[in-house]
Amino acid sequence: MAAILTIDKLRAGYGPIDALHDVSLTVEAGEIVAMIGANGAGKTSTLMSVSGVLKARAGSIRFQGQDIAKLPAHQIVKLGLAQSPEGRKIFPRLTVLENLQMGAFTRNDAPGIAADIEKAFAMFPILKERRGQAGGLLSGGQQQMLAIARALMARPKLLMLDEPSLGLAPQIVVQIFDVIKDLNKAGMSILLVEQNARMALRVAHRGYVLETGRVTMSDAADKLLVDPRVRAAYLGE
């Protein structure tokens, strides 16, 4: 398989502080790659750098062979890379339908947008029931569904998910991860940041462990699941 995303020696940060130190990772076309680590390890900063929100200070970020490190965020979305951010960050005063339409802001194919909205409603039927309701009035689980569906409205080739299970009831978490697996089976490449390391590694093909802005381990997901260091630090054993 060819790499759809290649990050090489990425350095980025906030103010005078570097949050990422020579982070390197790849996502192959058609695979799920998980990033795990403690709070503050640099997982979200990595995703924000790929999205163009946090600018790289050094290193390269190549998406489908093109260096995107200096591109503005909206151009990166147009290339086929979308993110469902930590904390969902839906538009609370807009309706469910309007949130989905905002996800297609780079597109002008009205029939295709309408068809993708129906696909989102088929994927998450509760959103169809709530289509006219303000996003801020949805439950946490429904907002997470909306955040994922909104990202999919950009028709990404690579979907980045930041903490999709955070704060959700167990049955909703199972539903969200079923959707992640279904998307991948349909060919979607996924870069997954997830605090539930066990669930993340169970659905992923490969994984990376980040600690204080550095990649400290990388391996096949099933091997990381049984690694004593990972089990002790992230699986509560």
Given for the second form:
Amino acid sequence: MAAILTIDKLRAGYGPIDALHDVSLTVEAGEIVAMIGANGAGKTSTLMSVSGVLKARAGSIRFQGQDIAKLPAHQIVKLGLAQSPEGRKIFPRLTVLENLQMGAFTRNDAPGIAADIEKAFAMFPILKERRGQAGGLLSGGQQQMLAIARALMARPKLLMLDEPSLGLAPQIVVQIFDVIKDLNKAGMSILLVEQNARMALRVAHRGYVLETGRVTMSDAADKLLVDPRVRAAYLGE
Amino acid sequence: MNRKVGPRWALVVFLVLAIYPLFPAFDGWFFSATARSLGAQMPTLFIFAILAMGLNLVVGNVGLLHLGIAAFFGIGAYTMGILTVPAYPFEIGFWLALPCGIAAAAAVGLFIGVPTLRLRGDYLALVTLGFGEVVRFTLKNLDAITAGTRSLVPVPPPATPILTVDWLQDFRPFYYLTLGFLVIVYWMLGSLERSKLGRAWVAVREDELAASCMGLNVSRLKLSAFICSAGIAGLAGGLYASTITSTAQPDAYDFNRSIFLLCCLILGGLGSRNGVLLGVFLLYGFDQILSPIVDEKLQLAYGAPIRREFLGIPISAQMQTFAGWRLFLFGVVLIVMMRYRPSGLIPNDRIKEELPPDPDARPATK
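Can you give me the structure for the form predicted in complex with the partner chain, which would complement the form predicted alone we have just seen?
Everything in the complex follows now, all chains and molecules, and the chain you saw is the first one.
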């Protein structure tokens, strides 16, 4: 297996403060990698650095062998790296359909986009039912589905999901994680950030634990699930 | 459904405006007391409607607070002036000077937009405000080029090689010229709104972070809207200079003009082209057409001035006329609007969902 994403000694931050001091991780092609950690550990900052929204101050981010640390955000999406940001961030006044079209903004193949919209509707039939409604009128779970579907519209090779379970009812969380598993079975590489460590480690192949901007542990997901330190700190046991 | 109703109404309005000058008797009957022609006032109104729609592109569609639109209007007018008046050797005529005015305004928009569009919210408002004043003072003090407060005259009317047109006595040629440009701008902005670019602008207004996660180049999108609006303002400026046969005084392009246009947008409905048209027709119609008529009628009926003092307080000459109270009235109207209908008279479909007219009727979310 080849690494699709390699982050090496990444440092990034906001104003005078570094949020990430030393983050190194890899995602192999076809893998689900979970990043877990407390609030403020740097999980979202890591994803934002990969997306190019937050500029890396040191270290390298390589996507399929190409250094993307210095690229602007809109070019990174074109390379095949899409993010579904924390809090879903759908466009509330655009319709469901327009939200999906926005996800395909960097693409120019109209027939391909239309086919992918049909695929998204097949994956989430509720979105097809509500295609003409404003995104802001969807329920939280539907918005999360829309956010994932919208990220997929860019035809990414690596999908980054930031807190897909945030604020959702437990049944909906299960549904969302089923979708994540199915996507991965179809060959999608996924980098998953979650507060819900148990759910995340159950679907992931490998996991990384972040603490105050540093990777403190990394192992196979099933080993992290039984690791006493992880159990004490993140699984509440 | 709603989206279909809007354009049809606009079509009716444009049709009425198009046939109106064919009935000169109506004009005389309605305004006999004033010896004014409504039709003669309309070209300026159409020009301000074009300008307001340009401003709406930036403020309504992309959500940037732009307080210096009058500067681009002025640049368009002065480009038209410099390229056509006999005092300069160019005299290239209206039809060539108009695209030059658009290009000049758009180029200045690019120049000012590149460094400033990375600023957010209030800072951008301050820069555009300052820029507007800089342009006005430059026009005023660059006497050798702009003739300062004397303004450049005479700006010739458009050349029409086949027809012989009486541009100066008859109001109709300018009426149809400006109405034609208004319809073109209205239609172009409509198709722009429905395009991929238009949706992307809305996405930037809604959520910049999400937009950049989708691969939208946010600063490029803002810049494109800023330049488009500058170009439209340049077009309006060129038409204005030709219509009034002079570049007008630099003070015609001051901060008040920008704010007044912003009021039109807020009254009519931010982001909605029909709303903007209505706002311009109401506010400029009131300001330029209705209040002079009311003043003349008042004078005929009572003789001027009506009273010189009120409760022993002397009333200034300005406040003795109806027109003197207009800014006061605008203020009241804006406050009432903000309280009872913050999304404007004809709200944008997308914004309507966020700001229901009745605050208690807000649909329960979640």
